[in-house]
Structures are given as C-alpha cells and as structure tokens.
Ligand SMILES: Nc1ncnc2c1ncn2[C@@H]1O[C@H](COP(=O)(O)OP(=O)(O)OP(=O)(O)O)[C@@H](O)[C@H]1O
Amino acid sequence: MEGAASADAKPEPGKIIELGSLSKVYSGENLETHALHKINLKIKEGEYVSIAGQSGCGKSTLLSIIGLLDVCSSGSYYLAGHNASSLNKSERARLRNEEIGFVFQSFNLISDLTVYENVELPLTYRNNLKKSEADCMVRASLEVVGLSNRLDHFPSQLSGGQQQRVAVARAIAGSPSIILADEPCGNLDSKNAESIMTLMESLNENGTTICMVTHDPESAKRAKRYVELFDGQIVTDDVLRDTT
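How about the structure of this chain only, in the form predicted in complex with this ligand?
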C-alpha cells in the first residue's frame, strides 16, 4: 500500500481527497450516460463540503466513487495519499471499513439484522477490535442519534426517519476519518434534521472530513464549502467559511 502513493507522485500533502479530471460514463446497450465529466476536486482533511445540484446531476455517483464503491472511467483519484486505481480489492475493503462512513440515499439496512446488529456490522469486519469495545462504540453512536431504546427492533419496525438515523449511526460507529452522506436528512422532520446537522458539525469539529449531498439550501449553507454540480460538472465551488 505504501507503493500506491508513489506511483503517480501527485498527491498534495494535507489533501485527503483528490480528484483529477475524473469522468464517469455509464454505457448501456445503446445509450451512454455521462454522469460525471472531468471533475477536479480537492478536499482537505477536516473539511466540511456540501454537494448540491439538481436531480440526476451526478451527486450520488460522485459520492460512490469517493467512497470506493465504484470506479471512474477516466481521470485520477487519490484517497488519503493512495492511488485508488492501484488498490486491490482487499485494500479497498479495508479503506472503506476504517476510513469511510457511508450514509446511503436509500438506507440499505439489512432487514434480518436488528438495529444493534446493523450498526455493529462494520465493526465486525475489523480485525483487532474487542467485542466489548465494539459494544461501546455501537451504543455510543446509537445514543448520538437518539435510538438507544430501539436496539432490538428490526428495520421494518422503524419509521423511515428512524431507519435513516440507524444508517447514520452505522456510518459513524467506527469513527471513520471521512463521512460520505447522501441526503442524510431526506426523511427527517426539522427537529431530527437539526440534530443530524449538529452531529455532523460536531464530528467535523473533531477532525472528521465530511461530504454531504443535500437539496436543502439551509443545510448546504452550514457546511464550510459549497460545491454545485450541473450535468456532471462542477459549476460552483465556494468556500463559505475558512477552516484554517
């Protein structure tokens, strides 16, 4: 893994995410969709970026490439100094597990696992984590999202908003250095949404890098940096508050 960074010798120090002229093309049988087109984006450690744009402009695609769930068609991507294209599958799996917390637009909870087990899931993939430590982490993160009283429920027994909060708890349980959240407040009332936003901010204050897709202009404004996509390209990239 050490070799990965030296391959292209591009990454700038301090930049945790670095996309260089990155494109993503979906090619079906007879139609090609250019979901992302020549994206250049550098995100520093500890940044809080909100990503906006109309539906279908490529936000989720961008997030899944950053989260190592998908690969780009062309261009380069460095994650914490590692060249994503030269990582093998188990290295990618380890990075996803330890560095990244993902909140999906469709929550992707596993229906025959309880709330507790769902949140615990990423921790079970870690090698040197004691059961008792994991237990603390699971309880703590469920506490944060206010679901400590629902440990033994199955996802189908929860409301949409509650399911979404379980998804957030699962993303933060392993204290990743980056959180990628795809509309984490999409289903929530303003009070719950507010608490998730506060949670994000406090995580960010503790040094976690956050990329959050949101349609809500209010929420978008609370980030330190605002990126807007249009038809797969970055049309706005504003720094709202200086972080350094």
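Residue numbers count along the first chain shown, from 1. Computed from a predicted structure; not experimentally measured. Think of the rigid core as the biggest set of C-alphas that the two forms share within 1.5 Å after superposition. First, how it differs from the form predicted alone.
The residue from I65, V166, I179, I51 that marks the hinge of the rigid-body rotation between these two forms is I179, the others lying more than 12 positions from any hinge.
Smaller rigid part rotated by 18 degrees relative to the larger one between these two forms (C-alpha superpositions, whole degrees).
We have the form predicted in complex with this ligand; now please give the form predicted alone.
Lone chain follows.
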C-alpha cells in the first residue's frame, strides 16, 4: 500500500484538502528522515492559504503530497472528497489532472509549444473533453490573465512575468478544485512579482481556492491564511483576514 489511510477518516463537505495525522518518512540504509510528522490540515473551498517556513522544514514535501506527486508514509489524505491515500499511480495521475492546477517557480512551459498549446496540453489528457470545449477553456483562461493577444507566441518571445501568467492560465483552464503555487514569484523581479501576486488575489476573490508555498514572509502574508512549518510540523495556523 502506497499510503496508509486512517480507517476513521471521513471527508467533510466543502473541504478541498483534508490531511489527518499525515507523516512522511524517507528511509536510507541506516537512517530515517522524518520530513513530515502528524500534519493535520484542512483547506476549504474558496480559501487562500500560504505555507511558509525555512528551507528544509518540509514545505516542498507537503506540496508534493498534496499535489499527488508523492505519497504519505502514514495518515490520511482526502482531495475534493476522494481518498487520495488509497489510489495507485494511474489513479493519482487522473485525479491530479482533474482536481489540481499547478504554478511552478520555473514556469515549466514547453519551449516548442505556443502559448495556446501550453495552456491546452493538460486538457488533452481528459478523455471526455471535446476539442471545442477545450478551445473555449483555453481562450477564457488566457483572457483572465490578460494574454489573449499572445496565443501564437512561444515562451521565448515572452517576458518572465508573461510566462508565469501563461502558467497561471494553464493551471486554471481546467477549472480545478485547487491551485497549488510553488514559489510563484521566485524567478521574477519585484514588478512582475507584484503583478502575479495581484493576479492570485484576484483569482481568489473570484472563488479560486489557492494553496501557495513560499519562503518569502511578505508573499506569505498576502494570503488570507498563514500556515508555518518547522521541522516537519505545523507551528502556526493563523487567519490573516476574513474569508467569508
């Protein structure tokens, strides 16, 4: 079994992310590394949560598990009501494509695909989605990020800020349950970073659920809820502003 789920854990209505006593242990020859220890975290629909902490505190491991790129060693994980702890690799890939949009620090755009094709790519893996439906979703998401006039451009023809906007468009195009943003401003100058943070806030104000990992305290506190990790455990979980 790839991840052990608690027999008592049940999904709660309105909760996108539910982690119950979730732990991650990496085992070596003579050493065990406890990357995460009994994490309890719930993120409800419409929240904007930042996860912060010093390098090595477990942020990246936690985001990988939430993003279904890795599995927990013990505990439970429900994603949009699905028991993600019990899924095999192919089932995780399908659920990830349907429920999660990713925004990475390094943009992760494919250089020989156009802006349109980069945004469209995750949608091509959805078996029951018509080409015409995907086209509408791509164009709508590029309109949201202000790049509807860059459909035929390649990543190399865009600024760093524009490339990250394409990445955001790709993340939201499929209407996922949650956006996971991993240091979304890490490769940007201050002007473009401010633009991306403002875009994230706008998306959230319009109902998008966001979980952002960052080492930058100022960026972290732009979210509505602030979660801090230390040595693989949650040490702070504060609501910064009204989420109703």
